[in-house]
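Just one chain follows, in the form predicted alone, and it is written as structure tokens.
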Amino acid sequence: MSLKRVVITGIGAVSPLGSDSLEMSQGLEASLSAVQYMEGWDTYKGLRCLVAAPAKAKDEHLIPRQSRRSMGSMSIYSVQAAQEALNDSALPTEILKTGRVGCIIGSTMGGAKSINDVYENMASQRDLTQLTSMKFFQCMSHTAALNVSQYLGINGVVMATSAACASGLQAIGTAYDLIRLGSQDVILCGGAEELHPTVTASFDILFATSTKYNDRPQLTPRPFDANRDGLVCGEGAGIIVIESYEHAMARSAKIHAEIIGYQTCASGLHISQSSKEALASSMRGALAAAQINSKDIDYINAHATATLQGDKEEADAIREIFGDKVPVSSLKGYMGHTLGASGGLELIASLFMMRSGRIYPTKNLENVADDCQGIWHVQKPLKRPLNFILKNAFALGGINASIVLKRLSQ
């Protein structure tokens, strides 16, 4: 059986630098930092980090009521970028109902105030008529994908990925494999999270986070830095639109990049320390499933979050495949870790640099730490034709996911 070849025809985007994917590009391009010191997050006992990127979403009420009401801040965040990412894809929207579309949106969770208020009000009064009828399908783990899909009337194939940092890279491979294999011509895929004090403490417990930077919010996180001290959380969403090249080629599109090659896999070792052996083996499985070496590879866009030992086995993989001959930056430094969203909203910026030729730098990245050392970091902006690219995105558990795109000429 012969496989698809696979295309990104549109990208949306509500990031912690705007509403859509243009406001992120240009704050990207101004080299903006979101991270912000929380008000309030100081009455919470024994959280350390206190700053976080929120989103800047439009308003929620152009969504109507009646669809609005079973939806939390990641679903809106979701519904917005994705109609963005429709918009942006030119798709006859009477295709949706075809059974020929699909929707996979990877997150972390369900909605994580949405959960909090059920806990607080069954923990401290234990009464259910506190509860709205809709709250439930915003603390589904699925909510981002089943609201996107009901609001836009898809019924394709519906699923949520849900691996942590790497949902929304695991959302948009999955549909990747349903697409070569003809299962679907089109998927509206990606990421979404919601932030929230209980999010960052699920970190800070684990001794993950950024601390010493509360007064000077836009100084942390620091990528591959010496001072690196943690993640800082974001949310938003990031969905684009991919489809079969045969599909967007009747149709005419317009196309970002085609996606060549994935991979998917796990440690086995530790729950929550990353495994230079592990991301070797998505790295190199991606780049086999591309049918190309490393040497083809002009920009690696990492996950790299400036947690001590993530960054470092990151790093230690990556000169382990391309040495010090392909340029790496991650982008944390802008708009924190948005965890399940960040796959969806770094893919789309990487798209960005690989249309303009222009290599965003790791922001904060003033001192490369010891342990990171040996590979190209891109510390300035720089200007190189990007013809292919590796995105990766890792998380808790070993889990791990990359994924190669490819520039074609129109």
Given for the second form:
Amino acid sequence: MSLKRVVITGIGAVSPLGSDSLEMSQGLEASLSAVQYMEGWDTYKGLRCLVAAPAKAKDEHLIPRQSRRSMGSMSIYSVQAAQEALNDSALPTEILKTGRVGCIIGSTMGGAKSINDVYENMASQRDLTQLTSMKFFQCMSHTAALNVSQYLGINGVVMATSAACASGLQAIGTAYDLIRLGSQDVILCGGAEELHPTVTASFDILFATSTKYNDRPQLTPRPFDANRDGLVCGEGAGIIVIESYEHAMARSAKIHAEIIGYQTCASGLHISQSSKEALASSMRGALAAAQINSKDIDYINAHATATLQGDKEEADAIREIFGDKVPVSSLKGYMGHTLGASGGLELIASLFMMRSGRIYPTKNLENVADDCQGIWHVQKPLKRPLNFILKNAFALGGINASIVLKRLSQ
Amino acid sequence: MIKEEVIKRINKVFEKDFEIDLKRLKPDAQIFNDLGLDSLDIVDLVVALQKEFSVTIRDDARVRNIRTLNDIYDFILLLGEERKKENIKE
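Let's see the other form, the form predicted in complex with the partner chain, since the form predicted alone is already up.
Shown next: the complete complex, the earlier chain at its head.
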């Protein structure tokens, strides 16, 4: 059986930089930081990171109440991003109900605010009578996927990948595999996440958040920098439409890029620490699947969240495979770490770079840390043809994912 | 409770929780057919009414007979009367 080729034909983004993909690209071009001080977060005892990157979504009331009632903010971002991606793809809406179109959206967990609301009621008052029928739909791990599929009437494969910060890239990789195998013709896929003090707290407890820049939010996070001190949480949704190459060609679709390789793997070593060997294995696996060599890659969009340990391991892994021959940048300095959404949002940003031939530098990278040396850090905008891009996403649990994108001339 | 006050508070629930314009809230409006609520909305309506009037109605069989807004007004007023009688007995 021959595997099908898979192409990206639509993109949609709700991000800290704006309510659609155009606003995100404009924010990146202008080198804006969406990180801000979060009013009220200082009331949480023990929370040291008081900055974050909230999403800028469109008015949620544009979604009818009966569709919106089951949506927390993560699902609202997902629906808005999916609608943009669908519009961009120009897919005929009748195809959504054929069973040949799927929806796979990953996130770390269900809606953080709704989960918190439920437990505030249940734990402090042991009271179920105030819980509405919709809370559980907002709390479920597949809340984004189910809400998008219900809203758009998609009746093919609907599922959610959940591997913390690799969730979004795993969703795209899983969708890629399903289309390659011929199980689906088209899949809306990507990642989503919503911001909440409890989400930042989960990293803060592990000493993984940025805590020294609460009075200067725009200077953090600082991937690969000597003065990096941890990650900053963000939120949003990055959704793409992917389909088989034949399907796209048959309808004369506009093609953003082809996905030619995907790998996901775990370290099996440590629950929170990244492993150079596992990160390298993920990248090597994606290159092998794409049937290209490391020297073919024109740019690496790093995961690099600005944690002390994670950035070092990723730099080590990149150096081992690519040396200092391939430009590398991280986008966390612009939008924070959008966690489950980051795979989708940053892959879309990588498509902008591929289209323009202009690499966004690592924002806030002023002095490369000693432990991140030896790779080609992009510290100012860099023009070059980008025919092959490698996108990484790494997660707690030692879980890694990498995808290779190829530019197609049309 | 005065009927006008009960009507105002119930209508407020419909306006806030179900985003229905006050102009559409006629006493004879059918909750499902005219106001567009469905079975899941009824679960949330019960939660909202319990909170608004500090009553427990989730397992009250009479809820199943409610069809119109006026049925809700009357039901809440009846609960008020029943509570008053209970208080007198005590």
